[in-house]
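In structure tokens, the next block holds one chain alone, the form predicted on its own.
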Amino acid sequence: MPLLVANIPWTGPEADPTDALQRRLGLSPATSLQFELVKRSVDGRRRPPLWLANYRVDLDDPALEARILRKPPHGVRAYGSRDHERFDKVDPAAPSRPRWPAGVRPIVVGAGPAGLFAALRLGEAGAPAILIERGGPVEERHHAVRKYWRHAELDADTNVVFGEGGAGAFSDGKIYTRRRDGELGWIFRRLVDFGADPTILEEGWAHLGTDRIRAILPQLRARIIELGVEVRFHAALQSLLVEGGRCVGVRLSTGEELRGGPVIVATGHSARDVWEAMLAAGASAEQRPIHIGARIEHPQQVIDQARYGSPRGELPPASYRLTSHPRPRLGGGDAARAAHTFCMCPGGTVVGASNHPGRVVVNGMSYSKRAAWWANSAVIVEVHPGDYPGTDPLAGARYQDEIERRAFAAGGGDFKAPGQRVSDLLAGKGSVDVPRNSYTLGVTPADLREVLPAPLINGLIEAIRHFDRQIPGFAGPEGLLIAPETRTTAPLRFDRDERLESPSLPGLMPVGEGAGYAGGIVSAALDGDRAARSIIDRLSALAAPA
């Protein structure tokens, strides 16, 4: 049986772990050994921070494997399904080919990653599947996104949240998550098929990078397109096509018709048209808690310092993930309410992320590299539906788009964001002016609570002393919150059955972030392709095999 060997210094990609892993296992240096780097991650708690390597292990003898499983060093144990399965070389048992009946068409509606990758489970398949995206191709959307960052000037259907890509082309590319199943591996090979570092199969909280997403896209888009599936970039929902209570299509704002199906929703997180279309077609779908906050910026080094305790030097830039539970105060009174940092970039910028003229949206970025002067994390607060201004599913959208309408007031227009130094948060006074910072559309000295209801102005608080007493400097004269991180997840859920479709509207999957049913690239990427395989396997059974 294999052995997971944990936690062996590594220092580089040449360097041979062979003696350490012998030494780890109390074997002679003649004993005969197999190995794969599986994992690799920093530790910053130790002093000095240094990388560390989870091994497999082989050996040519099975009884001594055996042998050092009954009492196995610390660090040692049987290798298992829950060791990284993403890294195995073989992909999980492929849906067959059928042979699609003449007329069954599945239509995929957004390339974001769930889009993506339905589209290309769907093409190695052999579907003859149409994928269709309001925004335009990443080449071009690059340039629309440069014009909104320098110059103010919004594309509504091409932009940071619409467009080959989706919302995840301009972040910092997270991929890592605690999943380890066999289609996880599927996605991640496929991300190195087409231009990724191979290092993300081993990295511990691998990420892309946005300018690797740009090189990516186009050989995942020229992939998809060469396996049989049609491709249309500016072409945007306007409704669902309907008959008998069945959904057989899509209307296109030009007016024209495409007739096919089963059609995979996958617009993401701020397509609130395309809820409106689907809730319209008859989908039903409920209201979901969510978290809204601020982006809170901070010079790298400080992180750095905090956590490795000295300047970083070949280490990467550090980062830190939080939570904060807030129990009852003393003498009474509710909690303030929890809140966690989300999307930490290292090394990263805090940017523009509306798609709407008159709303201020932001979130982070950042290059593969992570060379940029700053720090910058989301910390939301948890926002429940009984905040909300109504009970129907949309009143979610209501609730973030008014914060996004204070945000621009508050920023003075042209896409400026409100700030506020962290310390005058904490003594309860808006800022009279803002530390540099990254946001390039230009950051106005405000005062939060005229942007963020109580409940996360006090839960931002709270949130902020308890990260205080975890990395000092965090609550410091050179924290800067610039607001408001109202996207970080769909305010709504829609209903699906066992195969991923509408019960309200058979014909109909909607998945992903938009959807309510997943919270990154990975996540939503999973989804899509959960729902192409629902198809492929509904069709196997009924068609010959080809």
Ligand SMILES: Cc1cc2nc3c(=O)[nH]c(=O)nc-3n(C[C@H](O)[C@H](O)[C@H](O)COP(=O)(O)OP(=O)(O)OC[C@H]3O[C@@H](n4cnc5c(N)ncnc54)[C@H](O)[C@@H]3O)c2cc1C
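Computed from a prediction, not measured in an experiment: that's the story for all the values here. If you superpose the two forms and keep the largest set of C-alpha atoms that fall within 1.5 Å, you have the rigid core. Positions refer to the first chain, counted from 1. Compared with the form predicted together with the named molecule:
- G249 shows a C-alpha shift below 2 Å between the two forms [criterion: core-superposed Cα displacement of 2 Å].
- After superposition on the rigid core, the Cα of Y517 moves by less than 2 Å between the two forms.
- In this overlay on the rigid core, G26 has a C-alpha that sits 2 Å or more away from its partner position between the two forms.
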Given for the second form:
Amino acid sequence: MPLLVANIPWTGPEADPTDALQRRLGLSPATSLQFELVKRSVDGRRRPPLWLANYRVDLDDPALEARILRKPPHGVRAYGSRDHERFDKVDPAAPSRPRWPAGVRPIVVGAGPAGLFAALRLGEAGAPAILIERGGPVEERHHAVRKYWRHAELDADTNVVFGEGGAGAFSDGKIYTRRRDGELGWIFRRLVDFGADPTILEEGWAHLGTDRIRAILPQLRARIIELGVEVRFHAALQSLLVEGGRCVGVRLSTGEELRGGPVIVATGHSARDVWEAMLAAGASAEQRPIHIGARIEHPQQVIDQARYGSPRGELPPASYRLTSHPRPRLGGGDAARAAHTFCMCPGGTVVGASNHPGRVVVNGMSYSKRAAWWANSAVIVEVHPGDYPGTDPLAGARYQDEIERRAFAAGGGDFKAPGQRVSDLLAGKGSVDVPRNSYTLGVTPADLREVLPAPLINGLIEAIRHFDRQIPGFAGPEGLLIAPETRTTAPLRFDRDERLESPSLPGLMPVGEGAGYAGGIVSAALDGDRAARSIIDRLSALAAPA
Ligand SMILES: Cc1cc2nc3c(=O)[nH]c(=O)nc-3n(C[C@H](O)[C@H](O)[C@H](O)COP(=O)(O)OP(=O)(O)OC[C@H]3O[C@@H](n4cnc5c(N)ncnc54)[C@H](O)[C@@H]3O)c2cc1C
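Next block: the form predicted together with the named molecule, after the form predicted on its own:
Every chain and every other molecule in the complex is listed next, the one we just looked at coming first.
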């Protein structure tokens, strides 16, 4: 049986780890072995920090392997079946390819990660599916986003969150999951097939970067079309067609009707008009807590110094993930709300991410090299449904929208964002100037108390004080808050049954982040895949002999 040998110092792709593996296994230099790198990550707790790698090791002598496993050295164990699935690049069994009866034509709405991977899975199963997307293809999107970031000209349908690739396209492309087995492995391997760097299969903290995502999407699209799926851009769902209490298709904003089903709606957390259309058609949903706050930006070297204890040298730009759970105040009084950092972008930039005129929304992104001078992250505070201005499912979206409008006003128009020095926020005063920053649309010195409700400001202040103890300099004079970060996830969740269908509107499958079932590129892709497999499995079961 092969061995898994963990945490061997990694010094680069050219270096040969044979000596280190032999030493760890207690073998003489003459013992021959084969190895394969299966995972690598930085251990930032060491001083200086170190790249560490895990290897699959095969010895020529099975008796020797068995002897090592009887009393394995530290960090050595048998390479089990889960490791095989996780690291050996084997796909789980594909669902069987059913025959698609004439009336069954799945409609996938939205070409974000959820919709794209649903369409890919359906295509691989031979489905005569159609994928509709309100925005343009990624090549066109690139120009539209540049116009917005450089000249504040927003296209409401093709922008940072809408268009091929969805909200994930102009992102950091973090795909941080510890696992690479099962369906997750299928997604990662498809990304590599379409052009992602193969190191994402072994990197614990893998990320793609906006430039790489832009190159992957056309290849993914070409494959989906090659599999027989019709792909239509600039085709926006306006309403759902309902007959006899069942969703039987969609009406586009042009008035054209597309009949078919099931209808997978994967339109993300910014398509508030689609939520309205789904609710109007009879899909049930409930409110959901969210988190809202601001992006915090520092020079990357502040984070490197705090994390690595020295300039980073050859190591990747340092990152962090922090949480704050304040205790109730002594002598009574409510505790400040819990907060955490989210979507940290080392070597990245803060970007405008609105799709609505008159609203400011910020987010973070990076390119594959993560070479920007700055580091940014959202610092977000919990928001409860009790904060929302109503009990209906859309009340959370109205809460977000109000903050985004106030931010637009405080920024002074043209999508300039309000910003405040961290030190000013802690001192309880508005800023009169802001440090150099990465937000291309412009940051207006402001007092964020005019933008964010008081409980969120209090939560931010408590959290930043707490984080400064872990990252010295976090609350320092170079720190800048740019607001607001409102679109961290959907403030509502559509009900689904075990088939992922709406119980109140059969034929509709609410999927991905906008439906309340995902929070990131990979989890959205996974949810899209699950929806597609549910359709395929149901059809296969119908066709199976009794
Ligand atoms: C700037 C930024 C950075 C991010 N960074 C990361 C990151 O590093 N890692 C990570 O995991 N996640 C990141 N995210 C979050 C991630 O992008 C989302 O979680 C993910 O894209 C959600 O996938 P989805 O398919 O559910 O929805 P979306 O990606 O939002 O896709 C929805 C799609 O539906 C389309 N659509 C909307 N309305 C209609 C309609 N009426 N008709 C037809 N089509 C419609 C949209 O145009 C869009 O293409 C980031 C998001 C942003 C905005």
